[in-house]
Amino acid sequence: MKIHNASEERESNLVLALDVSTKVKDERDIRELCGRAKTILDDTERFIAGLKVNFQLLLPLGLYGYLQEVLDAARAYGLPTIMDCKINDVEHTNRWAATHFFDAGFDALTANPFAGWEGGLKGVFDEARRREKGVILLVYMSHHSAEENYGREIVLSDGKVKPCYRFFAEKAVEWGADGVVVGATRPNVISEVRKMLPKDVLIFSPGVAIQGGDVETVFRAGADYAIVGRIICEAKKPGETAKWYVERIKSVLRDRG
């Protein structure tokens, strides 16, 4: 994934979740939201290794509308972009979604392994490989109730029982995913999943700060990148907040070797 180069060049393992939004009444609100997003990106770009966009920004700005200004700015800074769409539908719909996101300029996207392979996510992976783009699978989300499904034990066709997240981590290896998402609120799962994955399958960990995850604990557990959003985007000085997190991450990585 392109994030390797950006991370080394910037000495950062922080991905900014640009999850800003507003109620939209007219185009002026949309322009103001776009301007706000670009201002935050301008203030933080030197401290981050990549940019993640979610529906908060996608829906009001539009994939081929004002969002292009944000993606253009990220490209100008040399930052890879991730569309956090959590693709989870039938294959022809998934493939078209991936096609549009990649056409729009995203370098990677997230996908939900609940959809399965044949007739599910295979088309997404095929499209990504054809374009040399990335696919990041959800293994365990960061919100409190994620344990209701991601932590649930499942019975496989051979009769074996295992937690759903372990099954998804195995699928990430089997399907050739570039990375996985494991929430920062569950460092024990990060440690467990890290042991299951090859080193080149990256762990992205959202949920730092506002959801309760601790950035230093996340990297001690084995995460490769922390995804941090609201605590930075809502700060009076987003750049200084991003820098603070980068320094905390660096201290752990030095100790981790």
The other form holds:
Amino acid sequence: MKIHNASEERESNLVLALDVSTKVKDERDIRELCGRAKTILDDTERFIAGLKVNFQLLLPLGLYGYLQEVLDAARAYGLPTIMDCKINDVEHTNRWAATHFFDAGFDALTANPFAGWEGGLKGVFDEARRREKGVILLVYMSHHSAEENYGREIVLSDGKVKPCYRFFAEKAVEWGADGVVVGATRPNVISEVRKMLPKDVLIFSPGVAIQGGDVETVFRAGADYAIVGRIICEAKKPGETAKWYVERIKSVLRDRG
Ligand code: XMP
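Previous: the form predicted alone; requested now: the form predicted together with xanthosine-5'-monophosphate (XMP):
Below is the entire complex, every chain and molecule, led by the chain shown above.
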């Protein structure tokens, strides 16, 4: 995955979730939001290994509209970009969505394994493989009630029982995912999933700080990247805050060897 090079060059394992948004009354609001997003990116770019965008920014800016300015800026900095769309529909619409995200310049997208393979996510993986882009599969989300589903024990067709997230981690390997998402609020699950995955299947962990995850614990447990949003985007000095996280992560990775 492209992020590996950016991470090595920048000595960073931090992905910025560019989580800003606004109400839109007219085009001025959209321009102002785009400017705000780019200012945060400019301020933090030296300290991050990649940029993640979700719907709260995509919808007001528009995929082929102002969002292109943000994606162009990321590309100029040499930063890979992830669309956090958690893609989750039937195959023909999933494939179109993936086609647009990749055409628009994203390097990877997130997908929800609940959609399944045939008639679900297969088209997304095919499209990604054809273009050498990445797919990152949700294995266990970070918010509290994720345990209602990702943590639930499921009965497989052979009668065996296992937690849903273990099943999804196996699917990530079987389907050839480039990475998985495991919430920073569940370090024990990160350790468990790390043991199940080959080393080149990366663990991305959102949920640090505001959602309660501790960045050092997350990397001690085996995460490859932390995804951090509000605590950086809403800081007075986003760059300084990003730098603080990068230093914490580096100290753990030095010990991890
Ligand atoms: P904060 O502000 O809490 O933002 O640092 C976290 C960012 O990560 C996204 N997020 C997730 N994405 N699975 C995902 O794929 C998750 O479990 C998850 N939890 C948070 C969220 O959209 C935000 O951009």
